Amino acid sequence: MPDRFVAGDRVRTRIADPPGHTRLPRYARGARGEIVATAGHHPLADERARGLGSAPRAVYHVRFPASELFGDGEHAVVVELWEDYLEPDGSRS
């Protein structure tokens, strides 16, 4: 199955607060960012923490304006996120 996103795609992180372990930081939930690059393919840590099997899926480096995550700041923050945490947010830039 091809990766869902490519560099330059605009994405938004999911807002859900799942029970148990998740690698989606609370500060990044619901934030808008841009795919920088694919960071490989790995089993979803959330499923592995629950003892479930997990097929590898795309992990991405996603760049967020600091203001999107923290309310202010002129720099950017790059977060490594599984495809499962991301939704499309507009078109490629």
The other form holds:
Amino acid sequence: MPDRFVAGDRVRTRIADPPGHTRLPRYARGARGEIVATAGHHPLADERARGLGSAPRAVYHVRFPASELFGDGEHAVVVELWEDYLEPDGSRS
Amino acid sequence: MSGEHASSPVAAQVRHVEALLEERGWLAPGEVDERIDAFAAGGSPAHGAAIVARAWTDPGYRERLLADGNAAIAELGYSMGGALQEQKLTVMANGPDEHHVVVCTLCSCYPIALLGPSPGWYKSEAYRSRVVRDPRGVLREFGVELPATTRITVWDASAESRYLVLPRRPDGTDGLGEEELAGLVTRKGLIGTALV
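To complete the pair, please output the form predicted together with the partner chain; the form predicted alone was given just before.
Every chain and every other molecule in the complex is listed next, the one we just looked at coming first.
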């Protein structure tokens, strides 16, 4: 399977709060950001934590402006996210 | 991995499970600590400092380090192996216009091979929750006052990558050799909570 995103793509993180382990931090849910780079391919932590087999899939460095995460702030936060957590963001800020 | 760890109910459960495993002979007493020690063995901030000193003195190396951290540290005999699989190393260069700082908000992910075991504050809930929200304020508490024009990027080690900050080479160090330069680099500098 080809990677779903490339550097420069605008994405939006999922908003759902899963019942088990996940590595999409709560503060970065439902947020719009930009793919910085692909950071390799790894099994999804959510599935591994449940003892399920999990195929490696792309993990990305995703940059978010602080204002998008917290409502204000001048800095940026780069979060490393599996592609399962991301949707394409068609909207423009 | 959070704050009040030793006294938490989870810690008590873990101790209970360990005790049961030992009782059944499936785990030797102290085996968990030995495994942890083995995992951390050989890791030291001196490694990170040596990498930085090389990058300060060799522009070609600096370029390779920023482009592919794993390949560049291998040139100096270091590796991000040791866990289940080799971890990807991303190195970010601090400069006059940009400052990078590293955190793991979900637990305490950290490049042990290059920095040794992580300091207590790195694992504290206060650092983990506050540095993503107000890095400038947190850095000020560490004694780092950045110009208002310096952009700050916080890197959250939320998955499989590990991060190392390449601090700026201090002014007035032109005459120093690589070993002396390495002596200037601190663990905090490699995390981004100090300038060097």
